[in-house]
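Form predicted alone, single chain, as structure tokens, below.
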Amino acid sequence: MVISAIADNILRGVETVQDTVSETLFEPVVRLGVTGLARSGKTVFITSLVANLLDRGRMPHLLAASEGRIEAAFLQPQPDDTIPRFDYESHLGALTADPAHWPESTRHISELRVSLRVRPKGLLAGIKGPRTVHLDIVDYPGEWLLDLTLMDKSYAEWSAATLKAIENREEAAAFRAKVALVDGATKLDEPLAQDLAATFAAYLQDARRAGYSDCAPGRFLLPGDLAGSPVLTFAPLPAGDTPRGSLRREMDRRYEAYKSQVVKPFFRDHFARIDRQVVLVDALGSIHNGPAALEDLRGALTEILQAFRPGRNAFLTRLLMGRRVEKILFAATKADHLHHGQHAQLTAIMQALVRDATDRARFAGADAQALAIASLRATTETDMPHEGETLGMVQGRLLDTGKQAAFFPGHLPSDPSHLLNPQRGQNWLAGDYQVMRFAPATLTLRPGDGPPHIRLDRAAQFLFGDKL
């Protein structure tokens, strides 16, 4: 195990080196990880960048579109041939048929490449010639992401953890009642493990439709292949005795597999070769479900920067060490379910939920920010009297019926301290923003732009403007 371990490292590194030679003296590659919580939009985002960078009328704050240089974009094969495609024409048409509707959502890691032949700027721009950057943007669920947290802590560390935390949730109540007439240290019984097993992974199925972020272990929720396997068939249990052969031993051996076969794979084939990192977000949504769902949130954010690498790729780094995760964005989505007159506020709540782990990717040598946005624009602005003041609202069709909705969800308030605090029990989006559930709206595009969105630009700018 130990001579294979250090020669899985030895070609790794070969692998790096190359790498790192190939980009530095010939075409430069960005690699972009795209992930997200519940719902945050990954596909949409996605489709929509690359639509956006194939006809970049709507990109004025991506400065190499809006200075003219890049002359051309277009879809070529991904390097890695194990990796199935992003499914990026058959997304598109989704949002372009009529009448239109959102795409599949993410269940599996994918990827794309976007290549883009750029003009050098500045004193280079009449000595060399055009260059080619590539982007290759990696989609994978938001949910394998909670699973890098699951590195560092042992199975005893993880039950007691997620014990804690579930103590007072509705949802795992019936999980609860089922380990609360558990004795670990009994002799293992199948049928018991796959039992505890299969509620713990229920309540997690319940937890994030009730607006909880922290859903880990992440293949509970989409176990693909590994459905019914061994791996998956484990539970935290309270700390006890531990004898040989017992269910809390198994369950321990268990949770050391899922570590080591699924969660370190997908760390060192995929995640640690990322670069570019955003993070998509509802935090709308667990701002309508109140403080408790918030606080979560934050606490998620923080975990999940915490298994991030941040730091600067120098060509020595990369090197020596690998690559760096060089910049990170946090983007809160559906910024387009709000009047803009209420995004500042979004976008400092959104600072304000991930201020800590942006702090600590700064301190790393990493930048790292937090934006509003969205990806695709489904709804339009109005303004409408109501006693005595003008309320800034939103209007789409809805997903549901499919008629014209208006809606007003309330006031974010100007400091976001009134929202982060958990003792102040306050939700603040009104109980209309639940149905607004909002369809794509029909889009028709004139030659040259894509499709309409609010701030991509400026996402695209920070993530991988300086490469261009």
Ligand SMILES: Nc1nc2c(ncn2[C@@H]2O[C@H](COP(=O)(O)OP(=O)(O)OP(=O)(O)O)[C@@H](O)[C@H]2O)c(=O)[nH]1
Second form
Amino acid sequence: MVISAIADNILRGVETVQDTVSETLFEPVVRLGVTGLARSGKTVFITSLVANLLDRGRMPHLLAASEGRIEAAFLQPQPDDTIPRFDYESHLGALTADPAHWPESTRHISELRVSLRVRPKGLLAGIKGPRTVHLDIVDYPGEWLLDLTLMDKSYAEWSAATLKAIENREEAAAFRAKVALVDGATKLDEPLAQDLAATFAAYLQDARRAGYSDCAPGRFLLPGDLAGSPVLTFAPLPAGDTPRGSLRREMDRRYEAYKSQVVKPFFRDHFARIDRQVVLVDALGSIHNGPAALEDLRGALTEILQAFRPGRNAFLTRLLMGRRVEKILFAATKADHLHHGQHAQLTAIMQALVRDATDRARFAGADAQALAIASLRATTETDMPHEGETLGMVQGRLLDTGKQAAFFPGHLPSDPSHLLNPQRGQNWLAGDYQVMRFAPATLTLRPGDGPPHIRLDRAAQFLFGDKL
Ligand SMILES: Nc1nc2c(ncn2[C@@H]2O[C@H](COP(=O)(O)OP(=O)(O)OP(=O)(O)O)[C@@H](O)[C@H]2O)c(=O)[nH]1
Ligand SMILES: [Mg+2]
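So that was the form predicted alone. Now I'd like the form predicted in complex with the ligand, please.
Full complex below, order starting with the chain above.
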């Protein structure tokens, strides 16, 4: 343990030095992490961002673009040979097909390098030629960040904490019943281990749906190609003897293997190298699902954001060695479901959702901002007279029927505490939001224009505009 921790640190140290040297001597690299819970909009965000960097006609608030300093933008082979490439062409193909459709769900980390040839600004413009800035975009599931809590816990500690937490949860009844019949000191029986792990994984899925946010290990929710492997075949057991070859001892071993072979490599090889981060949040979906869902979202975000406050976690502090994410953007996605008259409210809600965490992140030196965006705008706005007022509506093509329809999804409160205070119990966006599942609009783009979006250019300016 100790030796491997030291070795990791030395490696990180060398990498940091290399990064600095290559940045000053050669071409600057910005590693942009894109994360969020399942279906939060990561794939669409990256696809539209890249398309809009390649064709910058709709990026006025990305200053280097509007100042005309970006001479060229192109895709390049990524620097990491072992991470799957973000399948930009297929995802863009889906969004630009006729009829357009949303890209497939993704379950893995992936990476894409966009390189920008940029002329320097101000006085340097006349003296220095253009330079190339590489933007390495890394897409990874937000669920993986939830595993950070395991790193500082032994199997016994994690088991005790987990069993305590689920003591009274209805969703865990089946798992509790199984655990009660098991003696962890008896010899390992593989079918029993698998059954316990499967029941525990089923509990985690139910707990997630029921609105609990402490749903680690994250890979139990999104196993990907680890499904069925021993690192995912463990579950918490009550404390007791651990004779050689016993179920409890084997569970302990697999738990440690999960930490060292799944969690740690992710944080070391991917997370620790991120310079800028965007956390995408389907805030509207949770608002629509009611106060409990919103409260859960807030809980999950708070957990996720622990990863950006390394002081709280000894493992991460050792790994990062003072390095940190410099900017974090919290983006409420799919804002095209709302008329722009309500975007300020959505931003305020997003801000309130992450307030605790951002206050601390700021304290730790990172620059944080909240924004309401739509990576791919699927709607247009119309104003309708209604009982002497004008209702700001949005219209688009429905995914299910293919028909055009206009909606008013409801009002968001101007004071976010009305939403975040569950006692009030009111469901906002309870009405038409349910049926507002729009298909992406079929695009006819002018040359030089990327796909339509809302505030993607502001997001880009905040995240990496200073490096261009
Ligand atoms: N109207 C609208 N819908 C969006 C937008 N972005 C995402 N969506 C919707 O959200 C769904 C999920 O988006 P993805 O980009 O696939 O989300 P993801 O986070 O990559 O999801 P997973 O890969 O499953 O984790 C899409 O299929 C769309 O229905 C947007 O800008 N506008
Ligand atoms: Mg995806």
